[in-house]
Structure formats: structure tokens, C-alpha cells
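Only one chain comes next, encoded as C-alpha cells, the form predicted on its own.
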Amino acid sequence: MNIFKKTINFGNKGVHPAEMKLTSGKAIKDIPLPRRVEISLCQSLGKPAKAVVAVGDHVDRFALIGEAQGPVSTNVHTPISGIVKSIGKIETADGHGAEGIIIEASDADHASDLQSICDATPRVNDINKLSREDILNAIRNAGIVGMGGATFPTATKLAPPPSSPYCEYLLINGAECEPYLTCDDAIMREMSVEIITGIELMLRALGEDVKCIVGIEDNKPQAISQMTIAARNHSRISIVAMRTRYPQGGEKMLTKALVNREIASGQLPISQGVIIHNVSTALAVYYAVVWGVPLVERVMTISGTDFVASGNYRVPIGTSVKELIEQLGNVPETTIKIVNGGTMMGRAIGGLQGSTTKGMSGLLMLNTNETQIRETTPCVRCGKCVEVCPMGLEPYLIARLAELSRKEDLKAHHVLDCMECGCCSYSCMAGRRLVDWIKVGKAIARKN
């Protein structure tokens, strides 16, 4: 195993907002299995899964309830046993709604589920006996998607088409550069051996010549230490400390930092011989292949300066957001904004609505000091947004073109390359809503 002693970074772009890692160092706590779940069938970037159960059916814990519809869709499973109460439109955190399945457990179902947790045993004792197909099938069947937020199906990414360049590097994103979020830090501290095993399984699926580099920002010394110890006997896995800088976890930034390769506009990491996965995804791969457990829960950060129960929690997917927060102590009266995800790339939500999903990494309750809304004034042409943009764009200009609906000019200025990281809005002296307008510009550019 190679350990890089020197801290590296992706360059001089980006920003370093106040970290606000209020839950750093806090142990992962389990949220009890709910008696009722509302599970969205839209759990990936692609098409929603198709329900394979009917109203009135009894389903067991971990049963398949939604079948993937294509390579960018994903299977959906239930975290609890119970009766299917309804199939149809359910409320979601983003307010848009989605097709989903509601399941309710009886007393007997709930007792059986709790006992099954106690009785669980590994399904695979020697991963060296598994073939590439065994691993990919287990990952695909388990419905694993990218858990850093992108929700791209993991098995699809691990099996690029034959026409793609050969994969040389598997990069594992442990940067967690978003303020507040510490769920990845927590699993690296507490479950480093399991994560490394998950990485080893992905390497076996990719090929014998592929090397892995795990990038972790240097504000997570315990995670770096634990991952280093866990990887010490793995010659193909290196642990790398990266300078803390947002948005280090972006795929182009991570590729530049770890292997010094640049991904061209419109290209994917595989164009540079790179495949990228998140540490939470690697952990899910371990449980899917070794234990036969589908992706029915995830660790997420629930935080806020005034929230008394801020911490890292293992939460069953489909848990009601409202019930989740009420279990922990209710929303503080000082909260003026609730965010799904992190403060830089997360989305504000209208309230405690919807249920948890595979891609929900955090839930933040922010007061006025944590989310100050500045008055918007005319652009002063300071150039700060250009200086910090990690994609080398001109945010001030793209935002103005979006206001004017100038489709061709938006394309010419590479609006679709924007990763919506928020560095421009964060740095704007005039308080302009640059990212919001750029999102509008992207929608305009995509119109036929």
C-alpha cells in the first residue's frame, strides 16, 4: 500500500467556507425501524423503478418492490416487512412528488424484523472466490447507486462499454467538502475495514491492473488514520490526504487532485481512464456482496447550530422526514431554512415533508446566522466569481445571458459545464443569485 505523505489539491480555484462540522467525531446512532415507510420509486438519475408488488401484498424485509427500468434506473427494496397499503403518488422532500409505495408493519412483522437483525450472518466468507459477474450482479440486484448525491447506478458505472478507454484508476471520494456534513467521515472512522473490503470488491469487478486511490481531506485526521490502517495489506489501494478546499469532491476536481488528469468539457471520468465512487457507495457494496443486504438504509448527517440532537444517524430509506426529526427533538424555533443535503449544493425544502431516499446525505436546520440572505445589488465587476469557479466559467456573464434567455450564447459560454457548486454565489460581493440564474440558463440551453 502506498501512502502519500504530502497533502495535495486540485488547484487554486474553489472556496473554503466555514466548515461547521458540528457533528465531527460523533458516533453513528441507529434510527429504529419505522412501522410505516413511504418509498419513492425514483431513486436514481434514470427512469423510476416499476412496482412489482400490488396493494394488499405482504412483503418481507429486503424484498424487491420496484424493478429497474434500464441501465440508469435502479432496483428498490423495502427496509421493513408489512402490507402494501398503496402504490401511487407520494410526497417528496423536494415538493415535486413521485411514484412510490407505502408499506405498514403489524406488531408481528415488526418483531420479526427486529429478530432478523439480531440473527443476521454473512452470506460470503471468501470474496476471492467471487467472479466479476457475481459481484456486478450482487451490486445491481441490491439497487446500489452513487451515494454522494449523483445517484448513478453503481453496477452500470463499474461496467463501462467496451468502446470506453480502459479503466486505470478507481478513485474513491472521501473528501466530504460540504459544510456541516460528516456522515462519510463517520463511516470512515467506524467502518473502515468494511469500506476497504467494498473497494476491494469493486477492484475485482474492474480488473487486476486497476489501482485505487482514496482521497480524504486533511480536516479528517481520524478517518485518514483508520482508513490507512484498514488498507495496510492492500497493495492496490492508496490513501491520500487532500488539502481542505471546496468543491474538492467534484469528479473533475478529484481527478485533477489525485491523478493530475483533466476531464474535457462534456466528457466523463472514464475518458481519462478513471471511475469515481463515494465511500458510502463502497460501504453499500460491501453489505450487498458479503451480507446480501440491498440498499435499504444509509448514514446521514442531521445538524444545525440550534438542533439539540445534531449527529450522524443510520436511517432506513423511506422513513418519514417529519417523524425522523420528531424522534430526535423537533425543529428549533429559530430555524428559518431546512436544507436537504449540504449548504452549498443542497436544496431548501418547504418543511418536514416526504421521506428519506438513497441520495439524502443530510438534513440541516439553519438559523439566521447560518443562512443570511443578502440584499442583491448590481454587479460590481469584481471578477471574484470567475476567480473561484472550479470549471473556469464566467458566472456573472452566464447568469446575465440566462436572464435574457439567450440560448445560443449560453451554449457558447459552456453553461452546461456548470456543476452548480455555488462557489460563485458564495463569493459574490453583490449578493447575486448566480447559481439560481445559471440553473435557469441550463434549462434554456437544453430546450429543443
Contents of the next structure:
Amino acid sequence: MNIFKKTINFGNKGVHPAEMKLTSGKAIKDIPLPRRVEISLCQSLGKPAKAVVAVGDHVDRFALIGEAQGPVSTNVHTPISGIVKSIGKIETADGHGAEGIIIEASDADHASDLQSICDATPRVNDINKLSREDILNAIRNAGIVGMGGATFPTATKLAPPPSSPYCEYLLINGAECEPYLTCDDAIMREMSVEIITGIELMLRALGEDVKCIVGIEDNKPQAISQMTIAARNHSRISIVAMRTRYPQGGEKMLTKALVNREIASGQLPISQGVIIHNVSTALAVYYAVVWGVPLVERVMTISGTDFVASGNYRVPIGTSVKELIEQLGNVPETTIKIVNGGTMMGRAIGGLQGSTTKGMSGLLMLNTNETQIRETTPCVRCGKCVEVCPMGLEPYLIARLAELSRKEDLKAHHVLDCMECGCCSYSCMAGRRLVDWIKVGKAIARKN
Amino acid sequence: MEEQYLAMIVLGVVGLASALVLYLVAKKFNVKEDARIAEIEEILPGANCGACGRKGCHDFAVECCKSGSLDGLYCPGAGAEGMKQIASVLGLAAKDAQTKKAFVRCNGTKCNRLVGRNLDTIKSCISAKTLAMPAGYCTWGCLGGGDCVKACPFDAMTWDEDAQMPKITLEKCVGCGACAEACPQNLILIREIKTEIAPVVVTCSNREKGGIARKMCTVACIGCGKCARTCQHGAITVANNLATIDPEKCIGCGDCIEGCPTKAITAFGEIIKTKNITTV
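Having seen the form predicted on its own, could you give me the form predicted in complex with its partner chain?
Then the entire complex follows, led off by the chain already shown.
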């Protein structure tokens, strides 16, 4: 790489944790269709979907089982054919439980599903004939949500209200700045053409003169080259390599890095004429519009230093976490924590109960070395957390205010701007649990 | 030497001039406050707990002086005795008000819970609520973060290390409700208690079906309805797999405590009916 070239980055903030991309370069493998799925009806922000099937019904593969309730809710589909066994509370990976539907497949159902995978053909051959409404309806019906983890419905994001500023740029997030995770990297390497077609469909839905910039961190050279090749005939799409830095995938950081605009406190990216989507979402859009396949599977990174079968897997949504890990290889004995998502922002799961969801980008099995809990000592006011905070907050102060439950002061110090990236805790030399307390502070500030 | 004297003189003059300005301003903008406000504040506990519905003790004292009667003005911290003193300061009639106490509607101590949880996080209930819970862990009960203990302005709540639960000293509790507001699980019940009747409370908040609840905790309410059938005063109702006791109807006889198969009903204080019942 040319060292004199100006590096694209969101500024001199953030951290660079050990990348630990153990599964980079590994091909995506398919997880066989499960015989039993537990699908949560809460697959997005907003209201849970309403079940549209009854117990005992036979549902076909890709059938709609839950209907969206309002613009921030999403449709839910089944990845397998089978009989609806129960509708009600199911266990989730976080242990809190949610409304969900359990579907079980008979042998005949299973066989027909396998046949249908072989027989599948695209529904649309020429995407240029599709109108804006066709695309948006296909995305909405397919139940696509933001697959970076936020799970905001994609169709709602692609159709901003008329009162909002005009959208100039569609930014596609291929940063994948979280350690361990490589699922976006894997799809960019293997399915770049499909992703570019998905982006093209999103651009058609947004308008004629919207430009697209795909931001990929420079620790994924193969993904950058594959995406550049795939996008060479598309004048509206440009691929940009960014300097590796966490948390570059955050919407405000990505906007700063790619178009050098700053989103004001409490504002959405659309206020600066920017809409941001993940590469996985672009891929889901492609399958929904061109193949007519709803969002029933996603690529996940299942990784861990001691886990033998670390890799990128295409997992049907609703597969039991226990079955998923056990068919790849047992949970290593050294594992003391399993994290859903990346190590910086992901959350530990309570156990192997529950099933996969649309927003689950990875399952990481971490051992004692990787989950060290340091002893907390008093703050020495070194200012490291202030230096690294990408939102320009004062984490040491906010954390202390949260400990004292000082609601008004917390609001005055913009605690709600924190996106919980964890850079402050990562960089704290005193081992203080800064981001944990800031999360508490956010809850206090939101309380009425 | 001269410089020193000069400095002393200049500073002295500036100081005197400032003092004069301050004196004049204080005279000019002097706010005459009712002398009784200070007197009442002396009687009040000064915890600023907000149980009276005012911003703090000063606001309450001001309100007492302004209004002609003590209707709707009651400080649980000062109690009936304190209110009598306030009434005598103001020359008004003291109103009777019922004492309130806080009760934790959970008995999920470390030994009662069947599925525990190893929290290597900060000591905060709000944080504990958002984190993942293992399968079978009671999500309705006490999270063990101690937010209520931190919130109590009267030191009535203490942390029981062995039980991993808060413990309420009823003598100190004034029922201000600061703990109830702090509890993210909504476990703390503020109940009026009558002097001669021991309060009987369902110490469980689990709304799961009986079988599931029983697997989570040995003292969970399984919603069997035995207490509702036993109660001769119609004080107990069972809804959403959970029994609730109506304090208006309960006479504290303790029949339900004996009948409860999972020991999910507890009496606090002394039981008037002479029965061999363990009290907490």
C-alpha cells in the first residue's frame, strides 16, 4: 500500500484491539436444515410480530408465520416446512424469553425442502424493469432488518419520510471492525456480485442520483479486491478502503470517514443526507428481490481459540444454539463465556438455550485468557477514556455520575449519545467498568 | 517595607468596601421567611426522600406553613409523633395517618433459588436486568444488585450477604417508597399497616405457571389457589398464577401462611393469633 496516500478514517479516536480474525479466509459452509426450529417473533426493534398461523397448521418453507405490527416491526418467515407445534413463550439466548413459534418437520417435509433447494430458480431476471415500489414491497414482505445487529427494518430505512432531508449517499458498511467476526468479510469475498446487485436494488429504491460508497477496512484485502471487481461496471458504486480502527462501523464514525460529515447529537444519519446499510443486508435484499426468498438464514461467525470447527456458517434462523454448536463440535472445556456478537459490543448469552435470530452475527467461545476481568482500582484521571471516546464524551465522569444516580447531570453530559462501543473500558488502565456504568446511566437518564 | 503596608492598606480598603456592598445588598434584598419554617425543618428528618410528594423537606415545611390545615400533608419520616409536634408549632389539629412499610415481594435467597447466576459485573440492578440470564433463572425476582439499599435514605435496608438479598428493618422503615422506585423489577410493595395486625405478604412475584415457577425457586408462588380457598375473609385473589392479598380485608390471622405448600406467604412482625408460625 502506498504510504503517502491519505488514509480514510473517522479521526484520531477509537482503539485498535487485537483483531483475532481466526476465521478470515475460511469459506462459508452450510448448516444442514434443522428438523425443529424455534423462531422468536421479536426479530426487530419495535413491536413483536403477530402470529398468523395456528397450532397444528402445516406451513411450507418460506411461508409467512408472523406479520409486522407497524413500521418498526418486521415479518417473520419459516426456514423449514413443517407442523406448527406451539405458539407462546420460547426461551431465548439471553434468558429473558420471548413470544415465538415452534415448527417441527416430518421426514416428507424435510425431503421436499432439500429438493426445493436444488430446484430453486431466480424470480426476476432483469432488475431494471422493477419499480421503486416493487423493490420496497419485496424487501418489506421478506422481513429484512439491519443485519449489523441493530435490527431496524430495512424497508422503513430505505423510504425516509418526505419531511427529512434529501438522501445523497447510500453508505454500505463493510468495516466489520469487531474482533473475531468475519461473516461480512466472507460474504464480500464469496458473494460480491450478489451484494453489488443488492446495492443496485437499494439505489433504485432510493432515487436516481444517489451515490453509493462501500467502506471496507484494509485488513480485508481480498474482500476489497473482490468487491472492486464486482463493482467495476457500476458507475454509482465506489469501493473505499479505510484504515482499520474500532469502532469504524458505527453510523456516525462511518459517515465521518466516508463523506466527512458529522451527525449532530440525537440526530439520524438522514439529517446529513446519508443512509447506512450493512453488506449482509444488501445480500438479503438481493435474495428477497431477485429470488423472492425471505430472510430465513444468515451468515454467522462461530469462533473461539479452542473451538475446533471455527468458521463462517450459513445458519437457518431459528436453529437451536445448542444443536448448532454441537453438530460442529462440542463446546471446548476451557470456554467460560459464550458471546453473541463481537467481543467489544456483543453480549454474553446465559447458556445454550434459545435459538438464532436475525441480528445474531456471531457466537464466540471465549476462554479465561480472552475474558480477563481486571481488578478495579481508583481512577487516576489519565484521560485515556476521553481521548479514545469516538463520541467525544467524558466516560470517567459519566460513569461516576451513574454510580451516584445523578439523572440531570447525566443528561447534561450527553450520556444518551454513548453508543456503548466499549473503547473507554478497553483503554482504562485502572480496569474500571466504565461502559457498564454508562449503560446504567443511560437507563437512569431514560427513566421518567 | 513600604510595599507591604501599601498592599495591606489596599486589600483592607477593598475588603471593607466589599463588606459594605454585601451588607447593603443583603439588607435590600432580604427575604423574610416565616420563622416557623425553620422550626418545622428541625422536626423533619431532612432526608429529602420525596415521600410527601414535595421536592424536599424545606418545600414540605413551606407548604405546612402556607396551608391552613394539615390535610394531605404527612411526613412518613417524622411519623405520627413528628406530625403532632408540627401541628403544635402551627397551632393546627394533627391528622391521623396510617403508617406504611416496605416489603420485598421476593424470597429468592441464595439457598431458595434452584438456578443461580454468577454475575461478574458491577453491582447494579439495572445492569443485572439487561444482562443474559441462564435457562431456568427466575427473571421476576430479586436481581441482587442492591439498588434499593443504596436508595434508602433512612438506613432501613441492609444487604444480607448470605442471602444475597436486601433485608428491611421494619422499625426504621417509614414507607417513603424510595426503594420501590429504585427497584427495576418492581418487587417492593409499600403497604399500609394497622397497629395491631401483623402484615401478611405474598413474598413472590413470579407469574410463570406453577410447574415452571417451582423449578426456579423453592418458595415460589405456584398459583394453586389454596390460600384463596383457605382465607375466610376473602382477602386473597389469584391472578396470572400469583396470589395477592388485599390489606383492607386481611386481619392477619395467618391461616394462609400455614396452608401455603411452598411457603410463599410470610407474616412480618408478631402474629396476634397464637399459632406456631415462624415470623421474619
